[in-house]
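The chain below stands alone and is given as structure tokens, in the form predicted alone.
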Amino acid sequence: MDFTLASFVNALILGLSIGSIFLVAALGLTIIYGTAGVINMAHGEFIMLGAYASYTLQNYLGVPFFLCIPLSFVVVALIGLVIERLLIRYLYDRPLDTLLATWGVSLVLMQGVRLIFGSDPKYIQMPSFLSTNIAAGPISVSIFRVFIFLVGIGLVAAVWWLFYKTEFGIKLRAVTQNKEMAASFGINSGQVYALTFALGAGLAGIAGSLFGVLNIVLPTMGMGYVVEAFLIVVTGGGALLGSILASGVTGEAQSIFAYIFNDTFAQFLVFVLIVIFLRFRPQGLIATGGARR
């Protein structure tokens, strides 16, 4: 292999791109797990629903790609809200039951999409200028990967503003810290949890709208992303800042290992390092403050 400075810089830039993909995939799961304590095994299927929502809007209604992204958020958030109201709301504080129930939901969603759209691959078209590269000497970067990186930054900023600068964020943090005390101040914890679950599902929908361009759209496409999302959330400790740091470090590590070895061995090394890290720091990079009650 030709180890040059330019190729190494390309690997670092690709690491940022991989990290941003990890972050977008994990952001919705971070919100649901970090605030409501729900282990959502259907998160990958929410990503898949976002991809199919964009495909449907684009191919049947002629909606432009950039408009498909926020509309996918709305569609999947509404689906998540319905699931929370019909099922998840009865399972809070029962993590094992929630895990099994959301796994069942994932199977139902997967089979439902297969019945509606079939098992053949679908494709989401993006604007032609996003399919080009930015070149600076020997360094070349995909514009679409830059776009995903910028979207990731925008989503993190929006979530931070919602959590720390709005009335809903105050209520959410109060419910997360002490649900009974929050109720004594008139905060409806059920409503807060429902909106939080819908928000996390909607963010997964945005991820699916973006990932549907990177890969083909299939009913099983979410299965790969959910593993990466859980790794990021657990490594980050369930906190927003932790997920940002974990996605960046994991993305860079995978890209550098792939540069030195190959993609398969790089993923293996990353998984091994995460297991070793969690052995000595099971609370993750940044432990969430306070105990959820």
Second form
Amino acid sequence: MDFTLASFVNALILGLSIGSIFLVAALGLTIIYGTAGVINMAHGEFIMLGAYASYTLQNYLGVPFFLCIPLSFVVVALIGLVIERLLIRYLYDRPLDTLLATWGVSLVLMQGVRLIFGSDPKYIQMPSFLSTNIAAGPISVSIFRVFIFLVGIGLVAAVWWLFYKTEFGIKLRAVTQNKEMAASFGINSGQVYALTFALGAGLAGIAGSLFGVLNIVLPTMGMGYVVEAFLIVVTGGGALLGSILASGVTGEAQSIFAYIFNDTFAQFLVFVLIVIFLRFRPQGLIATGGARR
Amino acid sequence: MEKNLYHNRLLQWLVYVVFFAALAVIPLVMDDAFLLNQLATYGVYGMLALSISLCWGFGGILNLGQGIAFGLGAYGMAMTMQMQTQDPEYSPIPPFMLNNGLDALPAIWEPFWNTGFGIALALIVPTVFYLIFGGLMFQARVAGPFFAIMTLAILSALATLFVDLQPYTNGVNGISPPAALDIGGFVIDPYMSTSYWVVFALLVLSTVAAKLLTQSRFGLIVQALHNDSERVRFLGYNVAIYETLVYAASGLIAAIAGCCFAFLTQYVSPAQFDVGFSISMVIWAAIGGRNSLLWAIIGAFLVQGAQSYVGDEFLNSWILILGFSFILIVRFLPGGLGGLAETLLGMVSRKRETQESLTVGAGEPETRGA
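Now that you have shown the form predicted alone, what about the form predicted in complex with its partner chain?
And the full complex, kicking off with our chain again.
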């Protein structure tokens, strides 16, 4: 392969884009895991549901794409809320079982969607101006990837505001630190957990409406995201800042390896490097309170 | 003394004997080659559920990537079988490699010329892989859900690697050896009762070995890990070593299962590394009862048996049912069917016990616990 500066810069920009996709995928998972300690294996299926929600709204109700994104947040957040109330709330003190139960949920969701929509791929249309490229000399970026990057920044800002600038955020952080103590101060921890789970699910819904444009919409599309999203959360250490750093680093690493080798081998290398990294730093990049998990 | 009949060791072994005797009768009364092959495949699934029960039910290590050992074992066996059909002088290179533009046999394939050596590699490579990976993770005290996620990551990394190494592994198409496995003249034809007997023998062997392992001193410490690994650590045991060893033991069983799978189907592909397949192994063990080796095997038989019974037509709703029943079992019946049996037998034993004590007289309750 001939190395040119332009192609390398392109790879770096692509890495930033991959990182933002990882972040958008992992954001909801980070919140759910970081707050309630729930290992939500159905996260990928929440992403898939977001994509199908956008597809349905766009194709059957004629809702414009930019409105589909917040609406799929609402739809998936409601589904998440129902699942939390019916199942997850009984399992908060059994983290390993949340993993298993949510795997069952993911099977049901995937199969349910397959029964309703069929196994054939669906497509979400985007406004035509998003499908062009910005070019500056030899460097070119698709506008849609820039859009995802900006949405990622917007979501992080929104979550940060919610966590650190609102009353709900104070309650949420209190419950995260010590559930019993928070409860004795009159905070309804069950309600906080339920809303957090719904919020995480809703964020996955937004991710889904974006990824549905990037790739085709299939009942199985969530499977690919869940492992990567989990690796981001684990590498980051479960905190918001950790996930941002982790997705940036792994995104760049994947893009550079893909530039040197190829896509599949790059993915293999990144996974192996994460395993080696966790051998030496099992608490992740940003450790929350030195707690060893 | 343990009062619950479920915990009676002699009775447990008796149940094992009855169970395996029933499995041994099948080929004597049935000679449908296709059905026997299918039943032998269930035996492979049983071995996989057994291996999950050993490391998850007994060691408390949830392993969502058991496909690592299964797939590596299956590939090792398939490579051995492929090389049996090659001739060192006239056709030293498998056809798919020629199609992928290789003009010499890759060095990783060389050891598989020798059948014994190839099978040994098919078992040793996954086990050593588990020892290294498990050692790395457990020494870093990666445990619980995190370990489960890491196994999942390695599994999908391996799947992408095997797809990517197209010239060496034939990519997504996989390897389909043209002839049955031949061990020194003993041909294991997948559509003859011999293959059933081989799988049966290996299932009995691994079950008995795993059962003896759980009853040994080593097994007791492993079970203590399951209950509270911190406490075991404070008692001075090197927790990482025990975890690594039980994880590797379960990997060895899964590798044996992989070898059986390869000679039963004469086919191996990256689908053996499929995440969904590895997780269905966990589902079998969970539905049957992860805390019991035998119930885990029964779980695999029940789930897979029911799946082929409902047929392709209802496969869609079947997965829905499977998902729901898995959720219900996790929520209400963490011990699975085995746990249910334990509770029921416990109730029966207690009833009998109280009746006995009533007839003897209520005046001597302290002798009851002896």
